[in-house]
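In structure tokens, the next block holds one chain alone, the form predicted on its own.
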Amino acid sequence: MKQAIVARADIGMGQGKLAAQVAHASLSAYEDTDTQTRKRWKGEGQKKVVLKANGESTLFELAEKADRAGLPNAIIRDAGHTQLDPGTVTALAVGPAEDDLVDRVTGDLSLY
């Protein structure tokens, strides 16, 4: 199992502004899940890879097509408070999921 953090890449984000929304899309699509998901995937030691996207338009893409596979999701906007504009679409988690599913939606992406 894994999940996949999709952040986009032409927004300017610092370091730190990137891992704090990778985190909080990771967090806000395990929270989608089951319990058994989530003590599966905890158990296997919450396998994560971070991708890189250009542009909002593939995150939400991103999304439907995890949405139709039936797989959690989760697609983080920033509040505004540092970097961004608020409401700025930064990042997409998909999964915690089998890796072949997560594949699926996010496998043609390049790691970040």
Given for the second form:
Protein chains: 2
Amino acid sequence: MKQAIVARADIGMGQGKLAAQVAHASLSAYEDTDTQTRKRWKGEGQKKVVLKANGESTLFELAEKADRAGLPNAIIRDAGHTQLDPGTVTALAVGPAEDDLVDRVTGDLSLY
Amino acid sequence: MKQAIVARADIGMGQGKLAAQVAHASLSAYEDTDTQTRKRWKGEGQKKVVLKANGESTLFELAEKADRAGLPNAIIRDAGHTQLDPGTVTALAVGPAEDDLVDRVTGDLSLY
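In place of the form predicted on its own, output the structure of the form predicted together with a further copy of the same chain.
Up next: the whole complex, starting with the chain shown before.
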């Protein structure tokens, strides 16, 4: 099982900012996940992969794809206190779920 | 309220690796947090700050400090499948908790 977190590479986030947005997305999708799946994922070491995308449209398309596949997912918008304009879409998490189900949504993206 | 995630800046983690370790730490400390505190933190937008430290000894010292203060915290060791040696300590999350309580533990560190 794994969780894929897709973050935008086109908005110049610093390393710490990127990490915080990825953590927001990860936790939010986790909260959208059923208890049984959570337990299994954590039991296997809560595997996470961080992937990159350019542009918010990609994130919305992937979120729709995840919805249609019935996978937990969460899109993050930045509050905009620092670095970014308020409401900027920064990241999307898909899963945790079985690896192949996650790959059907995010399998074409490169590692961040 | 906030959660501070302290990540090592001395082990050459790539951006994606760093983000994944920060997300592991964030989720693990969150799981160590009581329901009431979780709810309040999420209601306020689950504020996270990512800070840097050099060396695992700093992470262990801060974790002890958090324990003594009764704050939720979690240290992450990497499984070592990529980039790092197995068992390498990579990150520590402290909180969520009130800002001033978190600052008493991590207030001296710089933003990542």
